[in-house]
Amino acid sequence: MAAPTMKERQACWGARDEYWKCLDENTEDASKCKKLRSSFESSCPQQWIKYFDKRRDYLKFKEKFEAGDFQPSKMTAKS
């Protein structure tokens, strides 16, 4: 894979931020963004999207978590 052109790593930030602002909005209601997610994964390559993915999950945590909102599973209290 050859790395994507300035212009390409814009495009495809842009419709990350673009989908992530979809999300926020609509309460992590993914139905009301497919289009959205269209753009972010035709924009991007098929590593960044995971990368991309795995980095809001790990943000949104980190936010509940520093807030006092994470409440541990059931699983975990027992570990």
The other form holds:
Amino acid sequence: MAAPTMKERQACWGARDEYWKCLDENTEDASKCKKLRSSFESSCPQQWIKYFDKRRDYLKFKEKFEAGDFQPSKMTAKS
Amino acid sequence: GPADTGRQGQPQGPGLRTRLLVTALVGAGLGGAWLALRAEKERGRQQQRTEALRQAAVGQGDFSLLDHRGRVRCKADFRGQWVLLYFGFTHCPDICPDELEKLVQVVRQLEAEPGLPPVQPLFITVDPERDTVAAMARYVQDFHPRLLGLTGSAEQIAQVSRSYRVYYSAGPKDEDQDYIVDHSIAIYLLSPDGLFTDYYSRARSAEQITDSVRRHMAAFRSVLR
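Same protein, different condition: the form predicted alone was shown, now please give the form predicted in complex with its partner chain.
Everything in the complex follows now, all chains and molecules, and the chain you saw is the first one.
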């Protein structure tokens, strides 16, 4: 399988950003972003989708952490 | 206060002046000898350092790889040129294209300044399994006309990565036989002697890297004959 070209990469990133924006606007409620999710999935290789999903989790965590909302004891207790 | 001391000192006359003069001369002599000794030591240290650098320049970080046109390229081929080097892979989702874009932006900024030596952009794959010569050719053309993509056998890639302390590890394959390669991210600057001169993490902007390269260029003295 050939790597995505620059055009394909940009299409994928564009679809990803639209989907992420939708999640931001709907407080992470993915059921409200189904259309954009499927456009994201059809624009990117499957492996990248998995990677970007994880990356979003990480970025959200980082945001919380940097905002000081992150409380380690609670998180540990939950898991 | 200091004014009082001055007035008290004066009546003692030439006696003090002579003593002061002798002290000053002896002091100057000792100081001079000490400075000469220190300079000599410094010269010795500099010579040792130059010799160590020269040896490193010849051997360290050497490689023999294929460029994206199928030509063999080794480190010695880039002697006399500044090199900006990045390790990555063509199936990379976001970081490698971002970093390569940044790297070529630095090259373009430096190219636009008259009087600066040219900089050779290099991209070495850490995914030799998929990144063949043809795959590299397709990939590098999107970034810069002079960007060279380098690939090689699994052993050759392992060796060059080791010599630049680059970690990489391919993740599990999915149904499409696709995978992500986890790897360390840094842009390396090599001097015209082929010596590792500086490196830039992801947090550094193109402008910051350009400034740093410019400073290294201004300070550069070759250690090779």
